[in-house]
Every structure is written in structure tokens, then in C-alpha cells.
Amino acid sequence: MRKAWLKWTILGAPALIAAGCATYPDQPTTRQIAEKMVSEGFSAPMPALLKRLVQDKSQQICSRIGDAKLTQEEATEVVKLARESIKYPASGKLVGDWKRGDQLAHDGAGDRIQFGRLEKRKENGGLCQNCHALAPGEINVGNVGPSLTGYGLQRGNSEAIAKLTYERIYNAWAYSPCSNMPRLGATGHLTPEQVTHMVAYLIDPASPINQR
């Protein structure tokens, strides 16, 4: 018995194993399946926040399976979209008021789910310090992204780097294809006013960020 037992270990676990990769769907049909899962699994009250489960064609391509690379087409495409995406203020004015940036980027209220029902807020925040180091001495931060402390102080407020600095708060995509920084305003989460704000906490000289 314990022979027939070792015989079947070598001979039928292979095959099982074999027939078991055989069968293992591809990379669109697993996405369709994950996909589907998703969806039935959400549940909301109301239809619009279903949208939240459509994602746009630049987040297509970023949903890897596994340890997928992006190809440089794919990181191509990305950018291309990433940049079409973004909108600037009907003043033509990049830099705002640095303590209203200040505020937005400490405040992480916004698109949040309350008993099925977005709450209701004036205005989103952006939450900055839940990724990044922002004023000196501040210790309720993050790391996920790279320190934001002396942003304006090694980088001036030129206004090439408040292009810079805007575009990348807009859709870092345009810049970091695939990032994990949100895109604040592709998204519709942060208007082009409210982006101007936090472009200019991070570059104004009285900024508290900006002070040693």
C-alpha cells in the first residue's frame, strides 16, 4: 500500500500539477474575472458611485498583473494621456495662497463613503502630509514619497518651477508614469484653484515649508 501510495506521489502529482497551469486563465481573462469580482462585491446606494469602478484608459495600462513590466509604448502612452489630462486655472495665475495650500495639504477629508453617500464637503483636501515631509519639525507624516521639506528653498519659485510644480500636482503621470502619487486633479479630487494653493505652499519663501 505504501508503495501504490509513493507511486501515485511521483507519477499523479505532476500531472495534477500540469493540468492545473494548463488550465490557469490568461492575463485578460484574469483581469475580466478580478474585475468582476470587484463589481459584485461593491455595493452603493447610489448608481454614481459605481463609477469609481470604471477605470479610465492611463489606469488600464498601469493595473499590472503580477510583476508585469510597463513598455516603454505602454509608459509612452501613459505620459501622452497624462498630459492631454491637464488643465490650468482660468486666471493663467499658478501660484495661489500659501496658507490656503497649507491647509489643503493637511486636510484629508473628500470622496470619502459615509453610509453610502459621499459626505458632503465644501471642498476636498489633498492630504499631503499622509505621503510626504512637509514643514520642519512636523512629525505626522509620511514616507511613501519623497520629503517636501525645503521644497522652494532648493528649487526657487520661477515660474518654470511653478509649472513644474503644478503639472506634477495635477497628473504626476506626466512626469512619473504609473507613480504611486494621485492624480489631485485629473481626477476631478482638487480643482486648478485649489492646486495653485499647494503649488504655492511648496514654493512661497514665507511658506512654512520654506523655513530652516
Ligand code: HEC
Given for the second form:
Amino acid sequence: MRKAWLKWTILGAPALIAAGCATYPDQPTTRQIAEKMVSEGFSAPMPALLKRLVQDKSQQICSRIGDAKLTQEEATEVVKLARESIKYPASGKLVGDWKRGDQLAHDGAGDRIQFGRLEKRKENGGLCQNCHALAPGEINVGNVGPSLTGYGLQRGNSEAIAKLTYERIYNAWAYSPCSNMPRLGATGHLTPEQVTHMVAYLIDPASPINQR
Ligand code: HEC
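So the form predicted alone is up there; where is the form predicted in complex with heme C (HEC)?
Let us now look at the entire complex, which starts with that chain.
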């Protein structure tokens, strides 16, 4: 019994491999099929929600198959598109109110789909806590991104640091193309003004993030 099974497996293997080679589609086709399955399987009732399935140019570049690396040209293109997306607040002031930033950093609500509908909220939260360590001693934090504890203590609060921090939060891909940090300003999840509050939360010496 066992031997027969083995014999057929050995004899059958080349045939199976040959058949497999002949019938499996190539990577781009597999990707097309997978994307079609996802979009057809996602049946949100509101057309506005279905728009989320449409990838912008940078997302298309960033959606690699397997572990394929970004080429230099692709990375340059993603950074260029990200830089073009950055808008600054009308006031020109990049550092807002750290207390508002503190609230927003710990607020994960907004833009969620609940019961097939888009959550209605006066303002979206910043989600930072989901991925980053924030003030010292906070336990309920994520580790997808680097710790932001002591961010301002390490970097200071110069104009240059404020601008860099604003741009990283508005569109992280301007500095780390295709990273897992959401493009919070560029996607419209946070307003430019909210981003200034996040900047203050990170660099203001009075902010809880910068206490020892
Ligand atoms: C889904 C996870 C995720 C969320 C949510 C998120 N980040 Fe990030 N963040 C990352 C990752 C991953 C990195 C590292 C890659 C990069 O720099 O883009 C990062 C990097 C950063 C950096 C650069 C850190 C450094 O050492 O220079 C800053 C600043 C930052 N995030 C701030 C924020 C703030 C403020 C929020 C909330 C408004 C936030 N992040 C929300 C994942 C996230």
C-alpha cells in the first residue's frame, strides 16, 4: 500500500510539475487575478468606499510582488510624488498646540468602515499610538514604527526640525518611500492644522513626550 503510493508519487511528480508549469499564470497575471478577486469580494454598499480600492501611482509602485526591492528610479519617483503632495497650513505656522496633538496621537478613530458605512466624525484621530511608543511609561502602544519617546529631546525644536517633522507626518514617503507609515496628510486623514498639533506634541519641550 505504502509502496504503491510512493511509486505513483514519484512517477506522477514530473507530470504534475510539467502540468503546473504549463497552467500557472505568470506573476503580473496572478496579481491581476488576485486584485480582481479582492475588488469583487469587497462589497461595500457605498461607492465612495469602493474608491479605496483604487491605488494611486505611488501605491502601484510600492505594491511589490514577494520581496522585490524598489529600484532607485522607483524610489525617486515615490519621493517626488510625495513631495508634490505636501501642503502647508494657511497660517504658515508649522508648530501648533501640543495638548491637541496629545489628544489626537491617542485617538484612533475616524475614516473607519462600520456596518458598511463610513464612520461620521467631526475630526479624525491621528492613530500614532497604534504604531509608536509615545510619552515615557505608556504601556498601551504599538511598535510597528520607531519609538517617538524623547523625540524633541533628541532633535531639538529648531525650524528645520519642525519642517522635517511636519513633512514626515504629512507624507512619510517623502523621506522613506513605501514605508508602513500612513500618509496621513496627503490622504486627507489629517488636516494641515492637525499635523501642526502633532508636530508640537513631538517637539515642544513642555510635551509629555519630552519628559524624562
Ligand atoms: C500604521 C503605523 C503607523 C502609524 C499609525 C503612524 N506611524 Fe509614524 N512611522 C511608522 C513607521 C513604520 C515609521 C518608520 C518608517 C518611516 O519613517 O516612514 C514611522 C516613522 C515616523 C516618524 C519618523 C521617526 C524618526 O525617528 O525620524 C515620525 C516623526 C512619525 N512616524 C510620527 C508619527 C505620528 C505623529 C503619527 C500619528 C499622527 C504616526 N507616526 C502614525 C508607522 C506609523
